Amino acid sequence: MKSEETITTRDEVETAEAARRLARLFTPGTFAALIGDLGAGKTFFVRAVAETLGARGVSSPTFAIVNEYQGDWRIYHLDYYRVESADELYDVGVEEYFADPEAICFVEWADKFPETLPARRVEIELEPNEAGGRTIRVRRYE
């Protein structure tokens, strides 16, 4: 692990602001693993980052497994929540999404199948806090 940073927000507005500030981390070729319980704000975070990068219409890919958006760059948004096995992910072609040097890739529930994740990645862990905001842990692996 190269670095770790923790951000604490007090509400949804501050959480969105934090996501927009963190958008600088995401350039083509970046893989982001999102970790957090149901309702932790993973899709909210991806939406705020993607909108900062010019993409619109971001929604949860829970049923589709993968959504694609176009902003400043192509963005792939995957969700492992309903996936039963890593084989199912390989059948969908996750390696091709992850290897696209012209795109940014976000994966929600990434910790469900860690064996599928690239070694070089940004991990974003979201946890609701008592204030109504989030504790956001950002870990960069090189």
Second form
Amino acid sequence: MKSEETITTRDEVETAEAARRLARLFTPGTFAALIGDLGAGKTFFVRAVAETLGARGVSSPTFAIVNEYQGDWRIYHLDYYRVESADELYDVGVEEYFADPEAICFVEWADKFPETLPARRVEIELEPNEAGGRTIRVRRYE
Amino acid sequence: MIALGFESSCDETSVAVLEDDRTLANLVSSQDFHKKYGGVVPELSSRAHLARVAPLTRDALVQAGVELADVDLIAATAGPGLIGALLVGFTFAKGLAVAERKPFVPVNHVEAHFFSGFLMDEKPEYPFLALAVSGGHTMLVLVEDELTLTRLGGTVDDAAGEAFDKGAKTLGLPYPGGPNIQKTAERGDPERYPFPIAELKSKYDFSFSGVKTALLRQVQILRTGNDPLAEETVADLAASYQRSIVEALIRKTDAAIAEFAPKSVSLVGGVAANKPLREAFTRTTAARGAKAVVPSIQYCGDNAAMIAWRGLALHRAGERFSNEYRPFPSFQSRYARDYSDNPR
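Same protein, different condition: the form predicted on its own was shown, now please give the form predicted together with its partner chain.
Let's see the whole complex now, leading with the same chain.
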């Protein structure tokens, strides 16, 4: 691990603002692994980042497994929630999405199949806190 | 005209034969094929589509009593969907079309859902409003004719079917979530927990992540230690949760009927199987003096009959497509424009 940072927000507005600040660090080739339980706000967070990057129509990829948006760059929004094995992911072709140098990848429930994740990645862990906001842990791996 | 349709956008492989509006065969892998391939739960796999598509095609033609030579047109889902899954059905269909020299029509999966009411005896009349609700989609669209659609709104986060599935998981109910929430809710009080109904900037948009989180918080509050929730509590939670989702869908549909005065209103997609939703939908539509069209269950889930129908409709309307056409995972409808709350 190269670095770890913790951000604490008090409400949805602050969480969205934190996402927008992080978005500025995302460039093509960035791989972001989203970690957090049901209702932690993973899709909300991705939407806030993606909108900052000029993408519209961001919604949950749970059913589709992969959503694709065009903003300033190409964005792949994946979700492992409904996936049952790493084999299924290879069959879906996740490696091709991850290897696209022109795109930014977001993967929700990424910790379900850590063996599929690239070594160089940003992990974003979301956890609801007492204040009604989120505790956001950002870990960078090189 | 006889159309052969293919659907492979996600978990289901389906092949159908249609003669105009009449379904001659509509085979869906998870329902008709599990005996042959073992496994009722749809499988997320291009290999599974590959293994199923040829035998399904043979069986569909046999069941329809149609020879490949009699087919006038071949249609296949071009998206949106998983590229690996789409490629199987699409490439197979296009290959058949080229080899047999038949016109080939690429079809948008979500558009096909909107028109699925035409597979019923009682058909929608233009202009009609369609509420499409499934595991992957939640959308309200106004259909003026086969080539003119206006997308009024959609979900900004979770789809309605996804909300049902995730809510069921939170309540410890088994898969599939929708039917089990409905069943559990029958014994519960829908007024017991006032779950939120999201109001959004764009008045025909939906959001279900708030109610999902509200359910989760309520469960955390009610649970003491590691004891599971009492059966009555789960029933009340399920009923209140279902009510909130149904109410959100109906409220926006009702507002759209009031604004656009469609002749018919159609409820389509897998979640249309939900009984309280069907009932509320039929009531609301009748109260506004419009005709309600709710396709039967076989046309609500993903199926190839609706793909074949849409293919025929586009062909009849004069639309022609190159054989160079490729599937597209984030296929946007080329016939739908976006509705704006604030026209300039």
